[in-house]
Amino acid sequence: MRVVVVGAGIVGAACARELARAGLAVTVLDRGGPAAGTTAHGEGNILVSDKGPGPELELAKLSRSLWPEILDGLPNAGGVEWDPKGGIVVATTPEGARELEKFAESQRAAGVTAEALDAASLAAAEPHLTREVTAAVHYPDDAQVQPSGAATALLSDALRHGADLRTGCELIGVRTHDGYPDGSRDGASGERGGASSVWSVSRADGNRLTGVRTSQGVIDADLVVNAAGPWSGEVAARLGAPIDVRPRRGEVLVTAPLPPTVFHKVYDADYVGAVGSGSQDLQASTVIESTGAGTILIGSSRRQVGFDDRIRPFVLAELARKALRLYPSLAGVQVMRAYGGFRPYVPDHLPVIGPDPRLPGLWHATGHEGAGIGLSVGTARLLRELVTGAVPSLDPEPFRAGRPAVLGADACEGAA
């Protein structure tokens, strides 16, 4: 089976690796380079702490179990910087404490290890953290990787198993089998002849794709995986099967290297609400963690501003203000740089994994928003199982591409 994976970020790299290891002929294409988009602008989080009971948590648990196993089998895993540091979620108000304790209890019922910390245990774990904390929960299974290093390692393993990589290669359109022996078709444009035609289309009609048209020519394919992150909506539209995946902007502050200051991923309990919000306005919540280089990453913000990539000072100021509430000792610390990126947002906050009901041969692996690093390997494993007909590791139904949040209610009725 010939597979084209569109997108060489961490989700595309993970999918390419799984499919290549399963013996499929995989071509990865990206209009930029490997890990050059959303992946390069992430924090590398692999979290179970921020997900309530449900399908996304099950995918997170699968991914967390796969990461160590996969890294053990990679010949060049040093650049991944795997750090199972654990996470600590804190509340700073009585109401926040009640909500955090309730949330943690629901996670425990779903099989997540969530350990309540008293004041002494919290001070020992994070000595520089404010003492104005009303509740704290430790999640030992939270981890971190260097996102570009992780994506590169996964992609390298895919290439080692026979995958091909094409960079600077932009997808333009789709080739489908139109069922007409002479290649004629009302309303079609592009190459003619035989039983297939190459077109850029505005709407899929159920004809199976046989390839894609790119800036480097036509690539034959039996299956195309749309793993283009925030650009997945645009890619799907070019393939004639639009999906509602939108960019959601986030910014991060990076301090100068410091002596050991933050020992876990630490975030305010209101982070979960910020992630789940559908508001287009700024949603900011404190997320603080260190890196192997000694810098401290300070987030997290969310805004829906299209692909406007300008960094806004008011967003950075809000991140800094909230960070000082948790770590007052950071006052006066030099900020070395700030960066921002786009996350693939879906209105119902669930990834899109599986076949598109409107265009046979088109599959999606996208819509992870800010959780793509952590969920990448679980997504890829589930995709490979569905493509090859293996028993899936978890129920794929909640992630199906044909659901209303992805296609819209009218499109869903038509697809059905």
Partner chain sequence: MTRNTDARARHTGGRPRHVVVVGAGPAGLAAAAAALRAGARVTLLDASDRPGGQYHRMLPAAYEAEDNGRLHHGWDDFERLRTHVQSHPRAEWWPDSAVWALERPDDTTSAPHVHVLRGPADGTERYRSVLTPDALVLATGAHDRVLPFPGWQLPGVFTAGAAQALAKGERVVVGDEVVVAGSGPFLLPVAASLLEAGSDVLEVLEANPASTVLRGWSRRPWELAAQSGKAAELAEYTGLLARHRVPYRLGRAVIEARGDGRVEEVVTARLTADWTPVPGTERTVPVDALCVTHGFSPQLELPVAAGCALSEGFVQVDDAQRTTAPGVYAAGEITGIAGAPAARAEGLLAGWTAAGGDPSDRTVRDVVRRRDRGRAFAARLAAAHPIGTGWPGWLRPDTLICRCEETDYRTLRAAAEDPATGAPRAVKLGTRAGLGPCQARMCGPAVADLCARRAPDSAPAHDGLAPDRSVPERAVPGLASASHHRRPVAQPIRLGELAASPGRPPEEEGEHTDER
Second form
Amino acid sequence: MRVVVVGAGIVGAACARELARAGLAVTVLDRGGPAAGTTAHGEGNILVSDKGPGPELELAKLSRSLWPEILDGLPNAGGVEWDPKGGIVVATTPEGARELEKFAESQRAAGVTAEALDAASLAAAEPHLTREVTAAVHYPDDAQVQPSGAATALLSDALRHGADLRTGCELIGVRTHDGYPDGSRDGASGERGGASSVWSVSRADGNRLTGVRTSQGVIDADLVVNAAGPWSGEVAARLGAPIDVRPRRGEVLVTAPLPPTVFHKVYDADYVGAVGSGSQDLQASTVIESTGAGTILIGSSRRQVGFDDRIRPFVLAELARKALRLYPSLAGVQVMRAYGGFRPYVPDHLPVIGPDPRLPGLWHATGHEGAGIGLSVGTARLLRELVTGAVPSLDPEPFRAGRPAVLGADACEGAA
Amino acid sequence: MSPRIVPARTDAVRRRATPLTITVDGVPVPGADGQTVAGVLLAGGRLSWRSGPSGAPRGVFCGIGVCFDCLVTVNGERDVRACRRRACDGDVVTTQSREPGEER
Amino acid sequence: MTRNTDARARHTGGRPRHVVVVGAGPAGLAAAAAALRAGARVTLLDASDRPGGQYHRMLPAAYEAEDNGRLHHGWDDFERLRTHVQSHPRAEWWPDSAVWALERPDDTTSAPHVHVLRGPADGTERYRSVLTPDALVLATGAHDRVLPFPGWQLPGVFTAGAAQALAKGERVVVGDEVVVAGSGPFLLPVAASLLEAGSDVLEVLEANPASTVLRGWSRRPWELAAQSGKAAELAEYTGLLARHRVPYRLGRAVIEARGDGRVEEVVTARLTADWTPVPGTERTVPVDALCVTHGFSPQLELPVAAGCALSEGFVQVDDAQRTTAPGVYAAGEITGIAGAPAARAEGLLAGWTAAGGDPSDRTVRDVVRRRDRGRAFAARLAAAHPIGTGWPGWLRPDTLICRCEETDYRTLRAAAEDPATGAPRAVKLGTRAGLGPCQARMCGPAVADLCARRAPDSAPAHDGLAPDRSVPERAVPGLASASHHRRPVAQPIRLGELAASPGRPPEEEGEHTDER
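Previous: the form predicted on its own; requested now: the form predicted in complex with the partner chain:
Below is the whole assembly, all chains and molecules, this chain first.
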């Protein structure tokens, strides 16, 4: 079976790796280079702490269990900078403390290790953290990677298992058994008007995907995996099967290198609320952590601004303010860089993993919002199991592409 | 065999030298009002004061605030470019290191 | 002229246009003067506490020097210009002002907002303000470009600009037994400064062979005559070198610096025309300092943040010094390395146009002519002093490429050659080259050059110019450019300063803000 994976970010790399290891002939294409988009602009979070009980937590737990064993087998795992440092979530208000304790209790019930820290153990774990903390919970399973290094390590492994990488290769459209439905070439046999509604209603084999048209020519494929992150909505539309994945902007501050000051991934408890929110306004919940190079990363904002990639000083200022609430002693630390990226956002906050009901041969692995680094390996494992017909490691149903939140209002009309 | 300052009394630009003193890791170093911290250190015969990630010594390289090799801590403020900050009498300068966990 | 253009320089509301000029070197100062002449209100800011930039770097006020001018060319004109601008009622001079961000406003036809930190360099409680000008003139200049070579991180190895800044700016001399090496006419004034301060300049090494330099300079000789100011200045330096019997050697370079904890000796070697070291021509020279420059890197983070298109590594400007970004003008070395006279002409034109002046106005014809001559000079300079493609020939596997993060050549090459890790951003994140405190200002061009020629899709053993990456440069919405000039935080800002609310800039003409 020939597979084209669209997107060489971490999700595409992880999927290519699993499918190549399953013996499929995989081609990864990306219009930029590997790990150039969302992957390179995140913090490298592998978290269970921010997820309440439910399907995403199950996927996070699967992913967390897979990471060490995958890295164990990678010859170039050094660049991954795997660091199972654990996370600490702190609340600074009485209400925050109640919410956090309730949340942690629900997580414990779902099998997450979540240890309440008293003031003394918190001070020992994070000596520079503010003492104005009303509750703190330690999540030993939270980990960190250097996301670009992780993605390229997974991709290298895929290439070692026979996958082919095409960079600077842009997906233009789809070829089906009947031809090119957008009428661009070979129109006589395949002309179907190009309207997505045609695809929404049709399940006929004639519509089965047989390849993709790219800027480097047609690539034969029995299966296409849309792993284009925030651009996967556009990719799906070019394939004639639109899905509702939108970009959601996030910014991160990077400080100058300094002596060890922050030892865990430390979050403000309102992080949980911001991830789950659909609000379009600026939200900033503090995530602070150090890197191996001695810098401190301060995240993270969430805004819905389309693909507007301007770095906005008011957003950076809000990140700084919130960080200083947790670590007042960082006030004199230099910020030397800021970066921003776009997370693939689905209105119901769940990833999309599985076949598209409208276009046989099209699969999706996208919509991970800010959790794609961590969830990439679990997503890829699940995808492989579904593609090869193996027993899935977890229930794929909540992630199915055919759910209304993914197909969007327009697409659903036809599918109904 | 080290950097030096042109003495004010023989300097063709005919200038004043109002003395000041800073301390560097606790040691007093004399300088002249108007000099940068890097200038005071160089004129005092010191070529390096910071160490890179491997611990190797570093000093001034670009001299105009671009390379960040001359970073020092001044009065408790980390990461001050010594080539750009004017020295003030009484400034307490401490040297910095990029080696993990090491700070003087 | 002033009366005629005052009208143009005014808003509909009768207020004069507000022009912000970033950088008070030859280009910025000229831009400020021209914008004032055209009737604008001008805010001139510079990171330094005195105007002049690198070219006219002034001695500190506290030195009370009676004859600062003897260290400079064109000092009297500079003094007149800066006095005029600094005392002008419609001008505000903001010293110690670091522009840490440019923010493109939602209204895409307006000039960017200028986010400024005012106070001592790298201070902790600097004053944050935001300027919202009608037009922005960027004149941020350039700094030395230094190619990596073994030992270049040793203390006692300085950029040529560092030696110059220390000598001109505070009378500090970097050493007594000095080699000046690299490429370009800037080697000469640096050697001259060292000689003036009593150092022994052992030799001046120009990496390009005589044939390249002569071919570049002798092209269209009538243009050189037109650049008489610059030519006289260069002639003066060569005279000084001759009087001090300093050898000026062409086709030779420093390929290594050695020493225990500091530079103690340098290894020089003859180069082929493309800068490949010729084995067997090495010589060891004991030194206590080395000054090196291979040309200049324009400081492009602000133009890039403003959204200005680049062309061949410089800001793209039209005949009136307009960039491709609305309301943004550029002048001086960021548009091409052409020296101070050309920078001044560009500045005059940029300031004039930014203030609403008509670039085809008869009164600026002479400026346009001088600017055009400056551009021709820049082309000649580039032809006479190119960077040869063979320079990696002096690298060793353990040679540091990124000084900040100590990324060596071996590591960089391995990352660039691997198809999975070889894309520019992945190389950067994987090797940390360019991610340290200088944010790729030093290693950026070298890393880009080395990665491009090690691209997986380039022909193996390719010795010539690096081919283009297969990755398209075309903008993809949401996919940030991997340019090493991209620094949204253009200067470091402390978290506490960032968290503080910016103060309101003065709205009224002529009002002066309190200095902090």
